[in-house]
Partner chain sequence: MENIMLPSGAKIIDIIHETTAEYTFRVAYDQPIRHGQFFQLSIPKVGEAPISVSAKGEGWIEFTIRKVGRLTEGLFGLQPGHTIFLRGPYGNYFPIESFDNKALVVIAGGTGLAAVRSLLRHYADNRADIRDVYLIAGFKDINSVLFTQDLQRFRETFNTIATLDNMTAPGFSTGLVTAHIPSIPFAELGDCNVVIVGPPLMMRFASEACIKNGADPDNMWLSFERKMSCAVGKCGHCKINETYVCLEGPIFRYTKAQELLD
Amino acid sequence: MGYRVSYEQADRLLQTWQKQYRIYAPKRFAGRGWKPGTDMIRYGEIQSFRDVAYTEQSHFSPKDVVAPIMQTMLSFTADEVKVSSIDDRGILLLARPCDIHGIHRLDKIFLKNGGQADFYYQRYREKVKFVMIECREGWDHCFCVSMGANRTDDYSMAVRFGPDDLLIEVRDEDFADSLAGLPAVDFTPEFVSQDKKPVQLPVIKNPEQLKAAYDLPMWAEYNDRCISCGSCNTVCTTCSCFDTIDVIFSETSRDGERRRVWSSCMLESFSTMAGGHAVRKTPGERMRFKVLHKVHDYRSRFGGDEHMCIGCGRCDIRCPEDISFVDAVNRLSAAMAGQAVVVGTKEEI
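Could we see that chain alone as a structure, in the form predicted alone?
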């Protein structure tokens, strides 16, 4: 069932839903961009549908709604350990199809990896219902069609934003009553159907082919380009690396907290173990790990047709050195197919 809703009507719906849900969507934060004089679009709680920055892609993914950048896991004293609490309300998450797929990738990593669900992720994730933001065209850097993440049917509602009103499709009976009586329309969401910059995925079927991919000389080229800042991981929906730290409140105290904090496989320190041994010593080795994890290892681990990457392209935008993940994957695929690999401009390396 579809409805045409003015922004004023939508905001009254929002107030009704807020009694049961915290509602998150991409918002504009003026002057907070990573470059001087630019804005930042990231996820936050909204108080009006006019708060939603729907004409641009968010610079950050909705990942931190279900896996906060820093979360307290437990607090402790000399006599007690107490698991941290979270808000009892559910979560309504406005997200595009690719990011909904991205949350599904995190589900496998945190809930189905090793036979033990991650409690701290699960307690957020089980609260989430999706409101899909219709995405019909995408952006120049997107390649969600190549990754099979351009379409989804996992949503409670879908919304098409317009200058004066919204079209809302309702698929979840929990929200049907709140829209009853509003003007009904025939609305079915549309999806982007073609990438502006398609990606050719590599064919790696056996350990010998994986070893060949591992030994490609192209990876060493990133030693002179990548600065190991981890920005690509920070904006990625499906990157899930974190550190666990204990914080003692004072030098002589036995009171403190255990916290989980985002980290990055691209950081030099991430794979450094006790005694100083580093598993991946160079930027090129770390780039190799990330690319293969996104387009081979995840699928090899979990099976099926899904790759870890969802094709949002945020990593290409965010990299301060203009390193293109898209070009890295295409070069890998060309090399694995035995084609000539041309190293060209800075953007192609």
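The block above covers the form predicted alone; next, return the form predicted together with its partner chain.
Shown below: the chain alone.
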């Protein structure tokens, strides 16, 4: 069922929904971009549909709504541990199809991996309902179709934003009542059907081929350019890694907190153990680790067709050194295509 809704009407709906939900969407933060004089678009709670920055892709992904950059896990007093609490309300999350897929990827890690769900993720995630922001064109830098992340039906409502009004499709009965009586129209969202620059995915079928992918000379080329800043991980919807840190409020205090903070596999310290022994010492080795996780390891662990990467392209936009993840994946794929015959198992040759 579809409706045409003015921004004024939409904001009245928003106020109704806010009684039960906190509503998150990409918002514009003027002058806060990473280059001087640019804006930052990232997720935040909205008070009006006019707040939604829908004409551009958000620079940061919606993941911090379900996996905050920093969250308090426990608080400590002298002999007691107390689990932190969060807002009881539900969460309405406005997100494009690729990012909804991205949250599903996070679900695999946080809810499925190891056979047990992570409490600190689940408590946010189980509150989330998606409002899909229709995405029909994509951008020059994204490749959701290549990654199979262009379409989804996991949404309660879908919205097409226009300059004067919104088209809303409702699929979830919980929201049907609040829209009833508004002008009905025929609206079902459309999806991107072709990438501007499709990406080739690598074919890696066995340990020998994986070894060949590891040994490619291309990885060393990143040693000179990548500054190991981790920005690419930070903007990525599907990067889920974190650190756990304990903080005390002051040197003399007996009270403190255990916190979870985002971590990044591109940082030198990510694999460093006590004594300074690091498993991946060079930027090239870390680039290899990241790329292979995104387009090989995740799928080989969880099976199915889906890779970890959803093709949002944010990492390419964000890299201060103009390093392209897309190029790395394409080069890897080309190299593996050339090598498949040489390193394939006997059956395949």
